[in-house]
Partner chain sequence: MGYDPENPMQGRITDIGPPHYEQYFPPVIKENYGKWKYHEITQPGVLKHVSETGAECYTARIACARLISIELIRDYCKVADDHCEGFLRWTTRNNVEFMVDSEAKLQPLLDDLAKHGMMPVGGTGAGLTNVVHTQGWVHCHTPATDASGVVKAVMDELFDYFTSMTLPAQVRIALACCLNMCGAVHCSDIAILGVHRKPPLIDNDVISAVCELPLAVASCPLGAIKPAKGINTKGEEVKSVTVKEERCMFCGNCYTMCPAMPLADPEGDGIAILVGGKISNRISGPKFSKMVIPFLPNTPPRWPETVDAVKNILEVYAKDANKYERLGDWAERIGWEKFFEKCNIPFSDKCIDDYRLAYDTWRTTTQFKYTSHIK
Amino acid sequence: MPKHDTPLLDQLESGPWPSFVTDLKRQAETKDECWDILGQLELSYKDKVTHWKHGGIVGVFGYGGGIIGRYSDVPDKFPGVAHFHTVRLNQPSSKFYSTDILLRICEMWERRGSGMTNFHGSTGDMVLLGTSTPQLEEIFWEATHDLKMDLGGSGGNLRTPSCCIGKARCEWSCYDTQAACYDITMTYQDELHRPAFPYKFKTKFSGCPNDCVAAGVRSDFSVIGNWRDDIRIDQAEVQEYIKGNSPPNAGAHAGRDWGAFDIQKEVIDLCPTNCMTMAGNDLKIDNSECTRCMHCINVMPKALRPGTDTGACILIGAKAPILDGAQMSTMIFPFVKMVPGEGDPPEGGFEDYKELLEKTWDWWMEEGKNRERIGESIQRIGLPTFLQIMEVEPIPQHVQEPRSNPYVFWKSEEVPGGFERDVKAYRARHAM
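Since we only have the sequence so far, can you give its structure as a single chain, in the form predicted together with its partner chain?
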């Protein structure tokens, strides 16, 4: 029986999109606190403000993150959600699950929590939504002992890394994103669980420039697959697209009549560098001009494939707006080989990546201000200084265009004679 009337929320039960209200009501049949979630949310719909209090520090021994305290500001009305903390569980790479492990998580969360979850949180964790303080150590015990799972990140630490589907089910992945995500997560468990950074730090792994996990715009240390040799072409398959036997863009546009496929209009003319031509029946690509945007490959996946000399481009500094405005990551390392290690836990893998990551951390942990994302630290000191610190030779690829103002920070040692000058000698030549 419903514990609270929810006339506003009830209006979200109709319509074709899955209804979280219907789902919550069903869960409330066995988990009574779900009625209080509904009741408090209904009050928010009426008041047009939240009824959750500000934070509260809770956690498990030895960890500085992974659990977020949450308390109702109307606990008398909704005692079932008076204490309603969040538990972040580190997801497996690419979010594949067996039903066995999911059902065991459900069973644990039925006993020890509200039964409600987020699959998944924005950073990638499984989010178990709503439990009380005495349950936290019990949950951690069961997670680590029985489920063989661990908490994810929160606070000023390495946040739970995440990756695209990669080689598991995609033909374009330029390195093993799942192995990378797993290796880096395992290698930096201490950085993930014990906040020691100025602020949060995210790293994400996408296999190609399509960037399905949004590494370039949603992570501080963005790893995006790339190649440096030639796009592979199967000319016979190109003909199949031209003849209309293969659907362009893998059939992505099949719902509307866009007319017959026109390779000139849909591929060659849309290439941002105009590096493609038809020579008779053959498609030619001037690979030295290609910026690997993936458009042609996306349109003709049977005919074109990324090259085979593959690795990743590393960009640094993306973040959401607070405080200095949203930033995208800036391209720092154009090409890094991403070689997986051996064994479990893996050893000897992704060494180039780890070296660059640790060098970045070493500087940022020293110089970053409290609650300053690394992208903001780089903005504060300037890209040239950051490149010097990282011992990276500046190249035109680091900028969209050269600076348009003349304010160069010359250093004393860069100017003949340095900055030391004698004003008296100057004045002897130039009267005031």
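Each form is matched to the other, and the largest set of C-alpha atoms that superpose within 1.5 Å is called the rigid core. Everything numeric in this text was worked out from a predicted model, so none of it was measured. Numbering follows the first chain given and starts at 1. Compared with the form predicted on its own:
Shown in the overlay between the two forms, fitted on the rigid core, is a CA shift at G375 smaller than 2 Å. M186 shows a C-alpha shift below 2 Å between the two forms [criterion: core-superposed Cα displacement of 2 Å]. Fitting the two forms on the rigid core leaves the C-alpha of A320 displaced by under 2 angstroms between the two forms.
Following the display of the form predicted together with its partner chain, present the structure of the form predicted on its own.
This part shows the chain on its own.
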């Protein structure tokens, strides 16, 4: 296959950083279709439009998701990418792979595809970039039977659940994120493989409020570890930090000596709710005002730890720009217990989570418009209505900005004597 002139792409190799163009050229030495990828991308840069067709559905038998169809709109110029489909493989929890399985995946993809991968996609999934339609069933068979890996999600369905490293390596994890991710993946196989939702739906699991998978800004149903009792304080260790015997972690001290540690300046004054004070030699925390920002715990990990009554809070509605622009999720359920079951999914645990998830789906599938994320449905219909459907009592944290709407509507049953007063007013208006 002839090489293509790529003067615009070549500029991306001129800087000090690694370039995907260099990687593609190296791969093209063994995979001819990669030359056509470079050629088509160069044409897109020149024309300032994509040259992938819109639409085109392709898949494997019995699955509606997991394969993303890619078709060139200039196949005569670039026959190697006339069809160049993407395959998503469902990653293991926390992305723990063995070197053996990685080598076997790469060998299969070199043999049946372009050899290019996206490791990982932002949703999760190991993304295998570029293969032809006749190879899809063969790839599916090898992935599921030989590699014991399933396809991930795509389209209007449950996207592949993902999680942080959890209790495997993190001391702050408030629940077993890996167990939750695996349980939900196995329980909702039908929702994952057979699109039936108005649009995509992502759920991600973070073990603590540090939110290392950024669930709060990247998923429709964020499950973020939390505790509902008090932060544990070791006052002796607090003094060790103050005296300089224990080096603080994170913040300004990471990688640079900024002088003696100042607990007032570097911890107490940076508390977003001002819930921390020093009473003599003791650190005091008003836990009723704590918003779980994790800053104090991150800076002084020997002195402070999360509480012991642990679970998760659930936030709903985050997404990247689609209809109404990017938005962060809203905290809907302040606390649920995340308890794994003894049996295998779907007979396993996490029942509180599953009940809320399915209740959310029922409402969204009834009210959501086509290609409307659940956060957009809530925005369109209104958070008060959604809270009422979810049977959640509104709290101040649900209010984005106070006193911005001059119209407040009360239901009769919410006002003492309201129903009787309405009846009297009605009779008076209609008196003969």
